[in-house]
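The data below hold one chain only, encoded as structure tokens and taken in the form predicted on its own.
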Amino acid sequence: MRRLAITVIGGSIAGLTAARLLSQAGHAVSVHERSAEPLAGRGAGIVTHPGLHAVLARCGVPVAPRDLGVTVAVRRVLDRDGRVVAERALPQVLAGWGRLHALLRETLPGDAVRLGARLVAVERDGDAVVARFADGGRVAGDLLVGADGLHSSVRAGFLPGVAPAYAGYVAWRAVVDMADLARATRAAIGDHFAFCLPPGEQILGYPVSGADADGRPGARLFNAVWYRPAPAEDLAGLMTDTGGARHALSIPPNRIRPEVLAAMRAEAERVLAPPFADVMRRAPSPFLQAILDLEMPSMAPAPGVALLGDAAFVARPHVGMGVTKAMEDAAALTDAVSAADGDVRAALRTFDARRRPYGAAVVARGRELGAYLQAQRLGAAERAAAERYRSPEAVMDGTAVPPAGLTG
């Protein structure tokens, strides 16, 4: 097989997975991450799926699925008063993003990821794809992999008119030390994948491992996500920070205005079940983000260029498959390159044909699950159709569960 020189843009989970698998296949791979700081401390909880475990095994990560995080056996829905109104068994492993990132990083040499490498252009030089960086660096290769996430510079360079679209609602995210929560809160939701469904809203939460990937009951964290409708005209106020600067899609926890934070906590007391209100009250650094989705016309937008993960398709978080999808993208690209015996053009045709329909199906599923949260943007018929995804049973059955018949 022809040995390729491959440039990976992005050192998050998608990029690390691609680097590991392509290196194992015999190619020379370099990874370039725009952040000057390691990414290991970023992110909160993720739901793992069989596809994620399969790709981790291919990467040679020596950790059993059950040891990735916290295993939760039961889902439950609470009403406004905190009573359990629905429950079902659904065992899943809930992992910390940082834990997964660290495990993948350990599979690569210490100098495999170049930090502070901000991409400014991708060019062709004969048969080579050339990445140019803000520090003057230049890397040429046979294949460039855009694994640089939601705000992908690679995607923007080739498809400038394709960008994530606002779905009409936001998410407040919170991570709280389980030991800081009230005893009644821990008893009600601390060992469950739990939900509460105020009219037109949704909050969910589940336990994840604590510091140093410690999953023992006394060391765990609780990860919560609260979805709230926010018309576009209200988004500007929510995303204006303490210094008056407007943020387009998300705002750092330490820059959220005190009055916005206070209003959120007051609303939590008013509409959420007491255990979830306790979580939002005690959360030290809630994080606010706009919910977006993105569907791509091609995952191979130019000769010698591939897009993976959120650089290609962004599904709403209800599907809970962003990390799994990104890792499966990386595996599919590796398989396509190997099958094509180094013929990059043929490999990218195969990769795009296999993964683009899958990405589109995941995005569509996210839109279905989140439709009732954007009711202010829907007509009467659409609102009625969306209500089928609002019942406690539908929420438990659909959230963070791969759609039936959808395989990567």
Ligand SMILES: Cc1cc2nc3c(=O)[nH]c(=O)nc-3n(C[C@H](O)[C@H](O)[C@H](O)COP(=O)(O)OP(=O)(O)OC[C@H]3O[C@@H](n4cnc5c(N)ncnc54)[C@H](O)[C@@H]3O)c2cc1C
Second form
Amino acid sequence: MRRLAITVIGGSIAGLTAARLLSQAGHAVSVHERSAEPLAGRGAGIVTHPGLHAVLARCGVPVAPRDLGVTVAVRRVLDRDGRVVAERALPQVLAGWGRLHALLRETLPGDAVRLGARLVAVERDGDAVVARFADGGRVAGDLLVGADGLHSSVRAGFLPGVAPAYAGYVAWRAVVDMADLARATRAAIGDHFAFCLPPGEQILGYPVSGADADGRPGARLFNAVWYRPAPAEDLAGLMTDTGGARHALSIPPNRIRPEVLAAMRAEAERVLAPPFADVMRRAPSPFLQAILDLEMPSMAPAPGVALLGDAAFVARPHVGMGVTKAMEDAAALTDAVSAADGDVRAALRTFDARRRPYGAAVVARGRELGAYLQAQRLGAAERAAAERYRSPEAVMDGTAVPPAGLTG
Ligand SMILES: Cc1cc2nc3c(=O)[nH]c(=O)nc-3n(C[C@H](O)[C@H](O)[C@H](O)COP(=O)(O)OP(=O)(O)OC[C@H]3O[C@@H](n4cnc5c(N)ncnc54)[C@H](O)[C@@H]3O)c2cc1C
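Can you swap the form predicted on its own for the form predicted together with this ligand?
Expanding to the full complex; the earlier chain stays at the top.
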């Protein structure tokens, strides 16, 4: 087998998984991450799926699925007064992003990831793909893997017109120590994947492991995501920070204006079931994200260049597939490289043909599930989806459940 020199841009979930699997397959891999600080220890909660556990096992991570996080057996929907209006048995393991990242990082040697390495350009030099970094560094290889996320520099270099689009609504995210919540809140939602559906809005929440992956009930955290419509003019106000600077689509949590936070908490008291209002009241530093999605015309946008994870397709979070998709992309790329015996061009053709339809299906599913949250911008097809996915039963059946028949 031909041993390739592979340059991975981004040291998050997609990048680390690709680095681990491609090294295992015998290639020489280097990882370059923009952040100067290790990423582990950050992040909130994720929903895990069988595909995630399968790739994690392939990476050699010796953690059984149930030990990755907290197992929740039942979903429930609360009405405005906190009454349970619908329930479903649906066992799932809910994990902390930081724990998953740390487990993947441990599969690689200590010096495998170069931190503080911000990619600024990708160029070709004969058959080689050359990555250039802000610190003046230059790395040449046979294959460059763009695993650099939502605002990918690799993507921007080759597909300048392709960028994430705002979906017309935002998410307030909150992570709070379970022990800080009221006893009644813990009893109502602390052991469940729980929802509340105010008109045109949605909040969901679930328990995840606490610090050091401690999943015991007293040490857990509660992770909540509250979706609210926000037309462009409201978004501008939400994304204007304490210093008056306007951010486009996300704002650092410590720069959110106090009046914006206070208004959000007042609205939580007004529209949410009391347990969810309690979560938003007690969360120490809620943060705000604009909901985006992105479809990709090609996951191999240039010879010797692959795009993985959020650098390729970004689905709205209702599908709960971002991390699973990123890890499966990395596994599929490795399989394609192995099957092509090091012929990069053939490998990328196979990879793109296999993963692009999958990415498109996940994005489409996210749009269906989120249609009723963007009521002000709907066409006929979206209006039909909005009606289909509005009921408590449909929300419970569809949210963070891989679409039926999805293979990739
Ligand atoms: C710190 C952090 C915490 C997160 N927490 C959660 C969470 O709690 N729940 C959840 O569902 N999702 C979370 N995500 C997002 C989640 O990881 C992704 O949606 C999904 O897993 C796809 O992963 P990815 O590796 O493709 O992209 P990302 O996770 O976005 O990673 C992209 C990486 O590329 C790096 N990068 C970007 N540009 C450059 C450049 N020019 N040069 C070099 N490196 C670059 C970024 O710093 C980042 O580490 C988090 C991401 C990060 C980075």
